[in-house]
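Here we start with a single chain on its own, the form predicted alone, put down as structure tokens.
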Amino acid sequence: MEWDAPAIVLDARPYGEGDAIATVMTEAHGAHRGLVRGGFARARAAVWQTGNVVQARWVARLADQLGALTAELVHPAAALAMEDRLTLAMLRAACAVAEGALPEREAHPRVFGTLLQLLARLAQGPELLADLVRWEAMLLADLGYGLDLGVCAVTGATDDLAYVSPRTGRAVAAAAAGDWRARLLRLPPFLCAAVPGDAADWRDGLRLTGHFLARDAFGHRHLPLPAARIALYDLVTTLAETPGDA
């Protein structure tokens, strides 16, 4: 059993001596594990970093068994981040969350898809925040726990969308919010429409995908949401509670 594929490197983790296991993700086969024989050797940990593109092969005499892989570099989007700490934070983020919410060997290519087009954009900034959020939407509703929209779950209106219900994932009119206002998750107008939103947007949008990611992406699979796309949250937060820097 064989497949060669181009792939993002989702994880790669310590294995033995020098070696490693290491998850990529293909349009085609989804995240996928396998042994990287001297993964963690100073001669090849650089493509085994965490959002890099690679061409990947992966090998094995069975298909249920973990199997054996190799790869050459395609881009090297983990090292073009390390400047940028918010840049970091987003690549790491996006990864964790692909490689703990996704089903191993489960192909989602329009999520794969999507998550390269991010990698190539990197050096865009904090403006990517606002697709990064929609490709976290698309995840949700890849898995099966889409959030509706596009009309307000109260009085069926088209506009004003201005909340999330945490419970149902559906959209709910700022005049129809009521006393529940409070325990509603803000909407932030860029997932409605095409505006690239600011700090607060982008916090706010963070908060609503991860809501959903903790509680049915992750949660139904009894593991918390990453560590690394709490970071984010907490980073984009201070981000937007800094005057001049939103």
The other form holds:
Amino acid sequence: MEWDAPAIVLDARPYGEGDAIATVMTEAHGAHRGLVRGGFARARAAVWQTGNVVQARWVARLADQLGALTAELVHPAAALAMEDRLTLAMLRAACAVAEGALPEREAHPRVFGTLLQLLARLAQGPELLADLVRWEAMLLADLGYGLDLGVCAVTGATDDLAYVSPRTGRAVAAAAAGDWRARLLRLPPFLCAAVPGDAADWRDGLRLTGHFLARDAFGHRHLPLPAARIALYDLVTTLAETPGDA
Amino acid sequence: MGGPEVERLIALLARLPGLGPRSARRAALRLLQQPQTRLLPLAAALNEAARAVRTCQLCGNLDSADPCTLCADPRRDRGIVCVVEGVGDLWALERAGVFRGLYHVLGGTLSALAGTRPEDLATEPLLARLRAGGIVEVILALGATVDGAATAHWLTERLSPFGVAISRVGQGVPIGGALDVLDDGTLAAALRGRRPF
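Could you present the same protein in the form predicted together with its partner chain, rather than the form predicted alone shown above?
Now the complete complex, all chains and molecules, led by this one.
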């Protein structure tokens, strides 16, 4: 059994002294693990950094074996992101969410393709947060936990949508929120229209998708939201509360 | 093969870094064949190290004295602290003999995979040293990995209120390294970190 495909390194953990168990994500094979011989050796460690885009090759005798991974670096996203705190936080959060939420060896081509584009555009800075939130919403939809943000769950209106029910994931118009307003999650405008948003919108977007990721994608697997994702939310919250930084 | 004592010795040696069962057997055989010159001195040295070596309360180094030899050395520059991930990194910098300040061993990097959280790192002792005053610069000598960089950013945020200069070790072309064999990430870091010449 073997395949050869462009892949994103989602994580690599040490195994033994110099080897690693890596999780990569490909278009056709989804999140896929494999043993990387010498993955943490000095010569190869740079390839297996989280977020890097590689040309990966997986080989095993049988399909259900762990198999061995080898890779050539295609795009050093990790090295390019290391200098900037927010960029690095976005890279770590996206990879941690994909690694933790996606079932192994289940293809999610949309999620892969969009994550690939995100990694290529990391240098854009905070504006990319809106796309990251959209990607998380897409990931939720791919896993069967899609949010219904097109129409108000109460009135059926399609405009003035400002909130999301934390229970059903359906949008609620501002006029229909009433006394429930405090219990609803704020729906940032960039999730309904092609607008970039500001730091407060990105924070609210991360809060929105974070709630459903924690409850559905991770909660159903009895896993907490990844620490890297929580750290990104904290960082964006700080950004939103710092005047002039947004 | 040689009784339970020998098996136990081999099993313990095999747990050491760089040794597997096969090399542990060879090492055990060499030790047992020359007990007076190899085995007993090694046993005595291990016993002595276990008894005497402790973690320095100031910097986290391993030494038989507390504060360690480096922290107690009056010739070292006490205004500069180099933060490293582990004792191995501290020893590597000392081996190079290029740094004459003090150290601080963080005890790891933030890592969701390894389960290392902020509270698991030795940041409080570092902050206490800064509060005590006298430190003008903190050098972050953490690994050029995603976890190392994330830890450096997080630590910078914790250290910035103290008003000390915070710097990071350079990243790029290694001495003796040719550009055509470097990976793209290292090349990018080297170009980004270029300086007037």
